[in-house]
Amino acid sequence: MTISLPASTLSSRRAPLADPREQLARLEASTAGRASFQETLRAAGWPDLTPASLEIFQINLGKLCNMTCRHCHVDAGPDRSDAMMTREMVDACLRALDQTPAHTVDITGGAPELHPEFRYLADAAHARGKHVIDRCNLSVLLLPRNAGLAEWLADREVEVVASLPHYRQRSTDAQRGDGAFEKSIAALRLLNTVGYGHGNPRRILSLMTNPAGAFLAAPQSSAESEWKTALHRDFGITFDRLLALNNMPISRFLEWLIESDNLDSYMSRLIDGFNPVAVSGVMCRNTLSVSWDGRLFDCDFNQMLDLDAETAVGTMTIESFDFEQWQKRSVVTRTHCFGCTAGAGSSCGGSTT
């Protein structure tokens, strides 16, 4: 079944929100009169958000994707071949990785599996003894060009973090397009067949879910039990863990919030849900985020808003990477950061509490 895309990219439409500055302006306007994220942090005893030990080296290979999901914070899509990392930049990432104690290489996109250097990067990280994560939209595994990819990932012990909005068809197709759920189930069965999702620490299958509307993610631990029961009962599918992610109010999800008149209420929900306990585990403290063009960011969300990481030596790129200076920076924050500290917290690794 062909997936009918529910949206087109902001970039292809030349929409005002394709400009990160417009996104930031809309977010600031929606929270006018409320304490800023930095002020909220200080009131909670965090004068500055500083790095913890660097554990995760996240590389965004680009914005090319076979899907165009309504909630996408990357504005990825089939038309985004304009944003693709070169082999030279991949090699610069590997040289920088060798300077760090990071134990995990987190490969993301777009659909990173569509990038011509995906296998090269995953192989190189695996050869270095790193835990490799592939952030997968599932349907990409079914493309003819990716025949055998599931087995290839299993052979290299790559953890598959597969995004699936919901275990029900209606909610998933609403975000991803008609037929998306059916393809996701087929891909999950394929991953189960090659050894993923059966409790083997070398074949980890994680599912990542996000809400279908303007509310916070469900509690991760209780939702995991519900998901495991439903997917096994209805489809015979097993997986290892569930990661619950709050939708970030940026890019195409921000557009939906504005068009549905939910922006102000959603931002209030995030601000009112601020949880100081969630702060210590936010991804910007233990992660380095590299964009397709080699720029460095505190997190994937800052990357999409063009909020470059700031160090004492100024803006740093992957080609000029200095680990010691990186660890001395203060994290750049703005209003969207409430998305990571609301409720149980939210990051690329799921809940932070």
Given for the second form:
Amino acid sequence: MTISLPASTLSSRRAPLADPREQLARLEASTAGRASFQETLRAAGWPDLTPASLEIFQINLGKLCNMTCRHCHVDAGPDRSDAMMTREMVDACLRALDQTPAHTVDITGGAPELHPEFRYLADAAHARGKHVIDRCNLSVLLLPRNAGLAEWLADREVEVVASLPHYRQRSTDAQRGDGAFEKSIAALRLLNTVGYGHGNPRRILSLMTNPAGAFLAAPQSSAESEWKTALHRDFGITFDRLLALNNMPISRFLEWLIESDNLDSYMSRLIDGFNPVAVSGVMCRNTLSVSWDGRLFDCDFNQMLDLDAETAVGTMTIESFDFEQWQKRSVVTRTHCFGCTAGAGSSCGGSTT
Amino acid sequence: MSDHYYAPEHLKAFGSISEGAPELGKKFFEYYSAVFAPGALTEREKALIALAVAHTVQCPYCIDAYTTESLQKGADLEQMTEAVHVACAIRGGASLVHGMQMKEHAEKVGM
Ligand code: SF4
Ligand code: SF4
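Would you generate the structure of this protein in the form predicted together with the partner chain, following the form predicted on its own above?
Full complex below, order starting with the chain above.
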């Protein structure tokens, strides 16, 4: 449904939905009378959602972004310099990282490349032998202040996970704003030029797609071959893998669902699409998520909803991080979690089945 | 009972059509899901064909269902609109090609 919402952050508009408690209340109200996520998990043989081994250390540097996409689950935007991780906090993350066996450091935001400590963090993680992921919105690579960044990332073998809603213009611009598609194509060409996306495991270019609307993500593997053919045919672009992610019914996407009168049907679609096989691969099981202010969460979505991780010793921060206690926790789940288990499942690593 | 034709809730309740003939219902729905499984054609291609056919049989249930399904299989509005035009062209062409029958008959009986 075409509706025009202001391309600005909830926080700058002081919208009631800027408050995570309001978001959770809307989700509860929309799914009243249906089995909760916890009950659904229990019925599927998961009395408790417990961690698997910790593989991914995900650091959210903050909410500053050069874009203001309508589906953003972070409520990021150019006005969000209020939420930025300090150097001290980055160092605390690195100390905590050293306590864990995580093989991957996943750097996200906002647009993490706008953060003054981005290169410091990526360098430090690379020096520790970690696989580093940059969650990139593509257009950020074209900003004059980021000239040379693509080569810099390639030199450090950073995997670029770039969001692109669709390989055609219309759906991409509908979600990310007019002109976003063209910039994305220019940035993908730049990445190809510096060696990304040609099958070299040291220069991995992954594309991440999420639906431009109130429906589930496309099946990842068949979509991947179609995307590869189309991007190569139309623009001469190559990439390594496609990750398909469902939109989470939180933050600005939740606002769009409410305004377009799609919330109830979208929640039913997620709940009806519950796939028990997708549970074991949800990202909270192998990920630790740190917020810009050093709080710890089971995933980036819980982070945006202020649902702090709960351990036997209470709420931990990155400064008081204790790996052993972390691994003993149970994941905090709410209604939005149905977004991770619908259809083929959905995580920062794409589908979970 | 709904007081108008084509009630949207009918689509959700479609499975209950099996109540009157369970064996046939079971066979139909098994066949139906087998048809839409990926095969020589992808799920996306099948969804787009279904969308075009839905417009030909003018079934509002199928139009809603296969609009969502085409989107969920990764198609976009332009691809879906082209699919509907394919249906439209075949329908129009099928009418027009019957004109050959008209033309021949007119030529036969006319002077
Ligand atoms: S979705 Fe990504 S690129 Fe878009 S506003 Fe949010 S953080 Fe920025
Ligand atoms: S939203 Fe987070 S906590 Fe919930 S299932 Fe998904 S990854 Fe796990």
